[in-house]
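Starting off, we have a lone chain in the form predicted on its own, written out as structure tokens.
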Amino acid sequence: MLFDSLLAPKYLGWLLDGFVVTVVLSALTCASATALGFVLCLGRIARSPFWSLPVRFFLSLFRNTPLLVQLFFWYFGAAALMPESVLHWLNQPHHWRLPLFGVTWPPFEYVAGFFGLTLYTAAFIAEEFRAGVQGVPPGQARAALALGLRRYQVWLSVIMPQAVRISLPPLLGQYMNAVKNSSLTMAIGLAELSYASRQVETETFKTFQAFGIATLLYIGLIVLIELAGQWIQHRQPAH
């Protein structure tokens, strides 16, 4: 009886292959989300109104909007706009070979998960910083300025350390929310570990085991993130 509730290594399988496109797709939003958020946030804080408030529009329409509705925009409205030759080229295969190994392309909802993803994610993280940023007493500024360093020599020594340092514990926040924001790529077809948990739920019936498995591995990710951000902060000088 006990074996008859288990999984099958096949729909085991099932569950690890949409476990890793969840976090290779998790890991690349968070990558590409921290460095876009980053230049929004510089953006944001700019004083010239040419910067500021085309960052703000931006990050009002992401951060107001639901996700699904986003994923929707990018993998629907998205290619109606593209030319018919770019759509055919992106839901085409593609595979090119490095010295060391080879990349293939991602099918097309991959992309469009990934980009809805990443502009969400990144909207989230750019106030992060911003808080941040705001958050380092602007006398350290003027002093060092005071003491003949550059702006950007400030930025750098100065103001980011601390600003990252601040911003730490929410970006790690975003990036558990980024995992977890990621199952809703299942809506536009992308077989991650929710959509894989669906199949194998669809095909067994057996759907405390399939979804109690993609919950302790939804789990474990975020442990492990919570345990590196931990690591990171024992790690960091006492201030």
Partner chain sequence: MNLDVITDHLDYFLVGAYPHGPLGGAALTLILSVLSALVSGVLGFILGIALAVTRGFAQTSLLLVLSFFRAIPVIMLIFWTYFMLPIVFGINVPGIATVVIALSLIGGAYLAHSVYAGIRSLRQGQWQAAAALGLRPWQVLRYVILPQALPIMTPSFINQWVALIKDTSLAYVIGVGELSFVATQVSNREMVYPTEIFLFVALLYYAICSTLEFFANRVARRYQQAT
Contents of the next structure:
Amino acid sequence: MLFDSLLAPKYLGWLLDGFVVTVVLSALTCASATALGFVLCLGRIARSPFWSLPVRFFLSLFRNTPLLVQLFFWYFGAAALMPESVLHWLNQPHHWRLPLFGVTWPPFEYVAGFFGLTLYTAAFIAEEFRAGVQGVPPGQARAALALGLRRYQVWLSVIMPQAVRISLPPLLGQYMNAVKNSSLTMAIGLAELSYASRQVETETFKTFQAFGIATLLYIGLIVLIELAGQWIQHRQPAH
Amino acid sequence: MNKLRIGFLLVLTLLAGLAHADRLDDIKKAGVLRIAAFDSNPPFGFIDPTTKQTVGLDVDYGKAFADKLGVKLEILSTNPANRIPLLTSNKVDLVLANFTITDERAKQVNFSIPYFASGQQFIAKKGVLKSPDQLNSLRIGVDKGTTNEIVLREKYPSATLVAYDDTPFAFTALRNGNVQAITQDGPKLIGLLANVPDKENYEIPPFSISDDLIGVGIPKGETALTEFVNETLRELEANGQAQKIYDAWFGPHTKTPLARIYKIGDKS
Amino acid sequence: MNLDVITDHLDYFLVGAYPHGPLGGAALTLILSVLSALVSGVLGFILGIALAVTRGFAQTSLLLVLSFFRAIPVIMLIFWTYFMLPIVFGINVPGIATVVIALSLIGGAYLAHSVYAGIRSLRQGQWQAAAALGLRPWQVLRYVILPQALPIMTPSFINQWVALIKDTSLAYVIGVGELSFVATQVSNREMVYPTEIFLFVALLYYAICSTLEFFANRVARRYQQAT
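Output the form predicted in complex with the partner chain next; the form predicted on its own has already been displayed.
Entire complex below, previous chain first.
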């Protein structure tokens, strides 16, 4: 009953669809969370408390509450706070024709899932960046300033390259977390891989196959990120 | 000689016990009947706000089984998707959670004779959903792991389905406008709507897309336990207890008055 | 905003149905967290030290097992332990134990690497010098290596434990009555207050996690000053 057969092609297709959603969602999350995390990091290390205090609060709030609760809040709770018109717009299908391709506004669970994952991931990435910046010895900045470089030049050509190199391994760790965390969006109806495995299980009762294939796909994706990380680090000039 | 005979008998009973080791005996031995019931679906299974205990129609049936066995009742909360895994992984002895009997499921678990009947219906904001033909063009909230989802996908392949962990989640999504209708068994929807503060904004359109019979889920191959459950259900109907349970949750003086269209034994 | 929905159910959020039923809510979240923190800490130490003292095939296989637990989403591991272990191996793991096992395995796998990194960050000469003084390997570990490596590891332990507290919320998928589960239960019953309920629950988690962070950082700072 358990191991008797593999899944029918139809159900393998469902799992693959879910996997594609997981990959796209994680990739978009990582990209936007990296950008947002960078901005947050700048705010966090700013000298003026006008910038650093709110950012500190944001970071501690988003890092110290469960993603599941945050997703529930964005999907079920925040919707109730929005003005009727905004909510209505969000829930309507929208389609824009651009010169090369069309853009379709996704259903609300995708918007809420992406938004929630991005904020959560960005809060962690910001701290990894900060650790990277702090990992650069302060003497270097002073030396560069003494050589007559301007502040932005010091940042751009002295601190940033080193900070990025320091924070790359933990950054990849956060990308892996983003992939794994995307599984929680199943709770708000986003049809990613875990959701698909549950659907397949419901229809076929092949619990072992459904969870097994999903688990393998997750692990495969994580291994890919790991390999990509090693490749990038090998390419970096040694010093 | 006597000792030998006792020893022999002991071995025999042990062997017999092994051969017949079945769930019904285990339950009696343990003194506990473990059932899975809903915790968010009035009036089938929900947490009473004052006592904080799980109560409801399904729970009352569970109590009747436990009472007849003379054992304690232990209730595990479940959502729709966890019902079959809970049985196959041996976490519970019975599932009493508005469990629709289907041939596919019957390959995985045993079912009792039906003790409730219902049909798959919908809730939508007033005026949105008038006929089943519209379903193909709507976004519809369903519960993960229900027959509702499978039936809807088969009969209305163009409908967009969004699956949630439990019916109230789906309803919140409906309320927020993320889906345009949600589907579940009629009586469950009536129970849900009865507890909504602004129920006048919603309606249950008067059509159903399937006829469902609800049974008790029992682990596969547990013949003695299935027999016991069936026998008890028939008894409950014969002595009027089943009617009492029904009236307590769907009777004319409840929040969810609903005529009883099905009696245990009408179908098998 | 309707805060009555919070105050009316405050005891349910905090302790579940207790004392008329099993302990649940935030109290259960705390218990799950403490248990998983302890088990994952012990696992992390044992496996991290194992990584440091093994070589070759043994180390590679251990690394592979650890990467499995670092790669699998928590929600998947919880499904596996809860539903698949009984079917495949005939072991019945109750809900609360499932969560503790799953979180400890994942937390332990991460901590093992931190412990390993902490031990490796010390110069090889320390081992040799201590061995030259006639200390046995485990004595070197106990008296020379770990006291120096601990302050290096502390931040990872704090981060991992905060992650554990947050991950207990996933017990929700198998119906364990911890804080997130009772919150969805109340939200499901009251229907129209998801905003208030999930905000309140987020604040409760925030209080728990940041309290841990605050005290752990203080302890760590004192510890670092002492050494």
